[in-house]
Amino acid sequence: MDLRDFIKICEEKGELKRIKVEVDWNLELSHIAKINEENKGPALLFEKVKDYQIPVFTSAFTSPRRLAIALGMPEHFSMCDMAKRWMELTTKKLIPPVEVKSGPVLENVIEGPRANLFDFPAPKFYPMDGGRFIGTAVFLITRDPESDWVNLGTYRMQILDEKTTGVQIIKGKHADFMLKKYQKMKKTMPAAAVIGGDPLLFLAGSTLVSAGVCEYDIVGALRGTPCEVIKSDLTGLPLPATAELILEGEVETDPSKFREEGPFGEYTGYYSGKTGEEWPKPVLYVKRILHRNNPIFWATSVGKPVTDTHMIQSLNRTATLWTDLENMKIPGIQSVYIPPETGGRFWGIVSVKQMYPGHSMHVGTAVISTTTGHYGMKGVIVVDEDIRADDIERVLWALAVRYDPYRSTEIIKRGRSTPLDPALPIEAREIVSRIIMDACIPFEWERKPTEIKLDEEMLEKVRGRWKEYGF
């Protein structure tokens, strides 16, 4: 899948509305995805962009029932239901991508001073952005010097000029821990910029993998067959073959040389990035442009939740905590899910059948020492195998009436936060406490309290008269 056949499969489903009329790139475009995105509205094509002849994808993913034709999963699927089909299939066996000679990306080749970013209608986002963004659905590509390794990840880019852009890659990142190399080599970072392609690329962009994990190897799991790729002759860089658009050239590495950049409406519902305030950015500087024939833009409005961005890290993290609980062969896992709402990172909820004293604990502590719970993340709440980690309703209930604050609370103080989390000063964002908040009765009671629950019986009579009662 490509993200037009993405585009054609939603618009049969009557998942996609073309928006026909001229909208204006700045602030018009992503007022109206947004506002499209939180009466819970189809994916959007805005074909007639002001300055353009590039139409622009927004909201793609704002629905389970997008995020399930992506996958290819089951329409029906809930979230907890994708992730868990996630974790099996890429807990069995990655699939690696395989070198193609050539591609749609290369039906177009932009060079030296052709190269320009404004040639495609990167919006402004928000009121207080600091510029047009170019990279929101968006995944740097980069590889590690001394290995292998490469890596898919999503950092946010804002047009510098015609031929830079500001790149957002947070300490501890997967493409810091590459730069930091580069740097100590004195040489600047080659990479790749892609935006649109296969949608399981960006999500999986944005997915928090284990180091040395290469997400083109999730995707060719989640798919069944191989990521094609083009090896690039100026990067050297595996590219997906049938992206619409990628932007190649180098990161500087050199401190003295990086930008401000912002500020941007970030997934927390906050600007970050304001001037003076934020660390200054590294740079990607642009030598070439690929881009397919009659490209589509693909971009997020990020925002407050929720948004596609919201649903997107809410699926992919719940995926990759559920499959760290499943390599780490924790017991009773019923099910996992970490809530839109909640940013798609900062709670997670996990479902656990009890079998030992502590084990609702146990399950706690992991969630916060595993590769998706140990960044970010503020709180973990465990619930008996009864409830759905994604009814919140009865999760709520069991804050209710199984837990007690004294007895079922841990706090942790000191774990690795992100630098977006608005709660925490602007000077002190880089260390986070936790609670872990134990929900279940605990196993080793002898007098457990006794549930209410429906005659099976009669629930069965009822069930069978249901329409005789005039519903």
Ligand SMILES: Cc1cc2nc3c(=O)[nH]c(=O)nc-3n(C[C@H](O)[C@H](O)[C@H](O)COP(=O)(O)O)c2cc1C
Contents of the next structure:
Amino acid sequence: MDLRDFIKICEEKGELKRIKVEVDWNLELSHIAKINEENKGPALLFEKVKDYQIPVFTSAFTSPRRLAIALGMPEHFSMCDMAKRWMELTTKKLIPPVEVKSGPVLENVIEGPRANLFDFPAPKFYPMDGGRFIGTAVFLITRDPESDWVNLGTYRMQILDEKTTGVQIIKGKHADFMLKKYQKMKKTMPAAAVIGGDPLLFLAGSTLVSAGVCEYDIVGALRGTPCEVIKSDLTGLPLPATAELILEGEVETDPSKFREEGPFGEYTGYYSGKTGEEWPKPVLYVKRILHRNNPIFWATSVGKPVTDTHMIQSLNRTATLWTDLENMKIPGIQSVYIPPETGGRFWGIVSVKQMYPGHSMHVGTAVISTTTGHYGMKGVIVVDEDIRADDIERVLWALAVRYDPYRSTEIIKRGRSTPLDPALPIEAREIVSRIIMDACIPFEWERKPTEIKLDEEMLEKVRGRWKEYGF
Ligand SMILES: Cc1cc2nc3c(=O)[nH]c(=O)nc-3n(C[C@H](O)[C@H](O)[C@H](O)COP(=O)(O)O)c2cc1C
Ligand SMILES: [Mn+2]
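Starting from the form predicted on its own, produce the coordinates for the form predicted in complex with the ligand.
What follows is the entire complex, opening with the chain shown before.
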């Protein structure tokens, strides 16, 4: 139910390493985490961070097993299996949070003048980063001023001074919808940034669920029990009772007061912000800091794939894409996968059991129209039912032997893009093109190629004698 449970279980299962020597928050910590994540190593708990008493937790989700532990799913589950179960759980009933009077996050309440963001061991990740990033494993809680909709969204946060952070709320994100409404009302936007705590809340914060849906309810559905929240007397927002650290305050909505932040070494493998693409961002004025006794500071690596960030994106975007396709009631979907190696977002693969002519292209065009697929996705590959979407070797085989570029390709010229895509010119990152590659044998072909299948009887015999052969 909280970060401490998760760390404890990881440790019991040999999925955690404690780093006991002193490590510098300035580049050293992030470089250790990055190398460890590329090696698909364990989660890390840095116990002695230079200048601080507070430990730093990284690399939570670099293995499917740790994702399964966080989700309370069978530990042998693949990313595809987890995403499917996620889809099944969240297309049933969502479970809203319950309010509780108090919780461990209120153990320390630091108001006004004493609040200092430099009291927390926020790392500097990459050499050209513009500063220290306090919000990487973070989500921002905001409320729609015109309804009861509460949103949890992961938007990175750089420390700008003792009481101010940048918040990279990209256009079209849910907090951006809300921000624009507060802007019209000439008000700041009450907000709470949660750093560390229930691992599922962080996973949900970076999930593309539809507007109007509260991510607390998604976590309730995933876990089967409601989240416990405390109503803040400062912002009125529902705060997770077991969070490690919360920064409460208001987000500036007046664009003339937005500030430059970054650069930051992003999940694309390139820097963003102040590296040619000046782009003033909203800021959070921190009015109050809440934290548990002996808080654990949670950070997540970014940079080139594959890191924690890519695994998170891969899992939750696969899950929401699958959910969207399920909700569209497209028949025959066998499996869905957005590989972490593609940034966990830029390419998607879907396996389909074709039932009518054009079915595979129905799937391809559906993908790019979903909430997940319409945003930043550049390529969709559709394969036949005999290939699992996460079996990359067979997907490449299908592209080799079932795909004809002219017949099997559709290019869509204008789709919503992400301003972080380095493949687009810095001054034109609003729109991207997309490709749909239909790597299926056309359903309507009367004369289909004859695929090699092993002889069942012989297979059984060979399996029976396998040891005898000396293997
Ligand atoms: C580690 C991590 C960092 C992210 N950083 C940002 C960010 O800085 N800005 C942003 O707009 N989205 C960022 N995202 C993606 C959003 O979290 C994602 O689009 C999510 O759907 C946003 O919530 P919303 O749909 O409620 O707006 C990040 C995702 C992850 C996993
Ligand atoms: Mn949302």
